[in-house]
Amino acid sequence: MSSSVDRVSRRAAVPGPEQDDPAGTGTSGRRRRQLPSGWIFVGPAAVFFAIFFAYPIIASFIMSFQTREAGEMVFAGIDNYARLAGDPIFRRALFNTMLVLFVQVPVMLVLAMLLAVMLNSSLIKARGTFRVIYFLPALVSLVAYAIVFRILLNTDAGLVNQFLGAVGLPEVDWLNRGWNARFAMIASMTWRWTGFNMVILLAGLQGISQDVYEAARTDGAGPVDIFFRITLPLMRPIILFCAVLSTIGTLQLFDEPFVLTGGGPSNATLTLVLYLYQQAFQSLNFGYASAIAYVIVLFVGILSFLQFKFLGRGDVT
């Protein structure tokens, strides 16, 4: 009985609601006066996101339908987004960057996936140096390690060729032929992206309970079992994860080509992004390079609805 008599006393002594504090003079009129001390905290990134995020995306957009007309830039209506449609290297530059996508992605995942199980395996001894070694490309500079992929593949007196010759084996012309060029640009991705995408994958690994992998080793399912009917579906939202950020990053392509290539030879390796860039600031045709961006947003958008809808299917909770 008394701890009842007490529970009523407390919530008699709690403030009610706003309206039966009309004075402000309460908990509600406290919360009134801390508003403007809130808003001059929270002003300044505010007024930050809306000039540097929120007035770009909408000057660019608005951009996508202008055009440059006797150093102006005037209305033009859809001709930037009909103009892509016909547009040979914008063409180009989109092969490149679904070569890419299609081909360098799904090849670092697997690897990121099998390096993260190594080394997830209490098998494997220094499985912590292991992991030092493999992430640190990702450290590194994107404009360094594209520089240093640039001296290594050079024909005349790169290290791989110098390699080539001394097992007996001809040099390739890696940077100045179609399909060397590309296979140089996915080679340097791969080594940058794989250890980057194998730490996510391994943190998703670790969280994994060993008490499903002793179940189902009790029922006699082998290590092949184990890994495509237990590991792979508890991974697939971290896979995912991993697809979509690897896709995003695809399609904004940008440092590697540029630096190791410049886009050659014969534009095959201009990415998207690459040539929004040589639109925007060596053609400072703004117009243009404003509607090639929006329609990156709309591949990034696309892709990864399909991702989410298939390989966020089923996930498990």
Contents of the next structure:
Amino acid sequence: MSSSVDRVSRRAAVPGPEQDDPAGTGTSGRRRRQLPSGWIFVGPAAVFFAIFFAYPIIASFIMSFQTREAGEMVFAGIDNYARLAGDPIFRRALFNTMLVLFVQVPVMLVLAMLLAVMLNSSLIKARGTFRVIYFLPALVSLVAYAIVFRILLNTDAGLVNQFLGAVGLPEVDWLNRGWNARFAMIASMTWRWTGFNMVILLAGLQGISQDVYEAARTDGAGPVDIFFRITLPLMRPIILFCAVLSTIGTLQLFDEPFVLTGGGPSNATLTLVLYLYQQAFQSLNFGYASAIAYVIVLFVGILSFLQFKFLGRGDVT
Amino acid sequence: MSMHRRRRYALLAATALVAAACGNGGDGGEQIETADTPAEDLEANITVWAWNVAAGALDGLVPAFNEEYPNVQVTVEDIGRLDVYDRLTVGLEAGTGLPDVVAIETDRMPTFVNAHPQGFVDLGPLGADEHVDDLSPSQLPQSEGPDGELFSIPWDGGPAAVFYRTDLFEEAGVDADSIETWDDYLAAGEQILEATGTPLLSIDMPSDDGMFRTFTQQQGSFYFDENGDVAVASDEAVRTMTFLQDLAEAGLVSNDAGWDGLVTANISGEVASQPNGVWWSGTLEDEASDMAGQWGVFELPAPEAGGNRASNLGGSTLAVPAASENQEAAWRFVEFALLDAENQAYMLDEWGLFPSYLPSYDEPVFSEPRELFGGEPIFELFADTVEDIPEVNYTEDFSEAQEIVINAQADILLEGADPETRLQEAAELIASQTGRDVAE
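Provide the structure of the form predicted together with the partner chain, given the form predicted on its own shown above.
Below, the chain from earlier opens the complete complex, with every other chain and molecule after it.
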């Protein structure tokens, strides 16, 4: 390790002609010759990015300060954001989204981690088959799986209630009661995304050298010690990656509540993005919807920052 | 200057350039002034967006239209209701990419017009003005712009009545003709439930408030009053929600999700009746064609004896986007389809689309017996109610109000919330969301 670090710092300390030249002097002639061919490769992606990412991002930011008057978008200052601050439906959507974030995401990641450790163990036969089985839900179309869950959870004819009835338990009105519907949404999301996270975590586990484990076992460490003192710390960057992905995914949660419950009953499963959709495409309040979008962006930023700060601190290698 | 207007100026400038270059000073897609080109001289290709039976009905009219207008080619695109709205929203925003004629549901029309008052052609001066008195008065206001423009022509209406299963009513010994009030309806429901174990009607409690709208409109009330104030806590609204709660608490309501749930519950006999718009007959005739004679229709029960028994649920309109380059041909097609008694009769007979154009009620189809309904000429019954349907104010905030009322309904019917307090809450929420006042 040390030799490579030395090499890097030595190179940085002695800027030569092949080093970066921010001022554009020195070898600029050669660099300019390379420029056009570079842009030919980067160009399409850059144009694509400008049209389909940069422009909408900027346009919707501007729109979040506008409102519609007599068919024209006019500047409205922070009216949309002020309305958001006092909007009880938005608060309800925020609550529901945060509920998923703080209940579903941790449960799912713990579950995914357990599955990954189990399927990484040489004690289990047919590991490949199990991996495929756990990963399959992530390949199912979002809408298809939400519809299947809606049928499974149907109060009168659903398989879940038929099963409950068969073992002598009372039927549950899954999708028509607030907390039941929230539970149904959380359960279906866990079904779909656990395997996806498991595969990422499994890849991380397989990147840990067996030497480390062997050394630990030689020193007399038990399996619990090994898991908490070696596996978990070494996996922290991977777990961080999964956590950040899941957080962003949760804040953008739309398909499940849209198909499963339509945000109901009585907004119990309304999420931020579903509310954005209602405002934009049902009520045509594009300005207000853009403000919601930027609040979501703000939350993603804050939460990702916090996760990096707390999960990502220190470098274990 | 807003983005929107700047884009339009750019477009206008471009059009002017093209026109100047061609040296013929074409009208460049601006509002046409006359609509008196002889039919056979009119040449255009027009595109129509619609969905489901609406698309089918318009497509079915094309051959007849072409006999009169041989040089106008009509392409009807059946692209699904939600896709029509998505593409229309984007197209209106961009001012391009729109068809020449588009179907829009009556209750959505004010939202689109409010957001894009420049987005549609005012059909009044083109010749629609002279027909205004011939259009169903409860359907017309939703087509009108703020300055009396006519941005669409009401197409099918949804006069409502109660569809019921004659066999189940008979088995329970209930005479449908004797049901005149809500109390009668509820009592009949209890009798049917006891005799057959079948609930009276189906409601999608957490997702649709069709019954609430039908019964409040019947009493001349709606989400908003004539001043645009929020009326969902009006006496009429509270009375309606209380009635629905009474029905639910008596075990007379089956909670069925979505359109499929409603159709299944009715056709498989899981419920004994269904108050609904006249278009429901089309679905029944289509999906329950083997049940001839098992269905009947009676007028909506009134809140109290002698009260109004007419109301409306649903309906749609046809509009011409201002971006259309063939506005005259588009208008002629709309006129041909919607302001012609015979063509309206065809669409009712074949597609179950009930005309808003009053002169068509004299067509033979209205007095023809319908097999499914035991040979009763049911359309006559609906046509007779049309003049009594109260006009109500939908406003551009229809969808926002609807979402909030549906949530109140879920709490009232599923969680036993008190109708009056819950509707008061809903009214205040709608008021704060839309910047309106709560009606006194």
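All values reported here derive from a predicted model rather than from experimental measurement. By rigid core we mean the largest C-alpha set that fits within 1.5 Å across both forms. Residue numbers count along the first chain shown, from 1.
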Practice item. Inspect the rigid-core superposition and answer whether the C-alpha of residue 56 shifts by 2 angstroms or more between the two forms. Key: no
**Study point:** Yes/no, residue 281 Cα shift of 2 Å or more between the two forms with rigid core fixed
**Key:** no
Check your understanding: After a core superposition, would you say residue 262 shifts its C-alpha by at least 2 Å between the two forms?
Key -> no
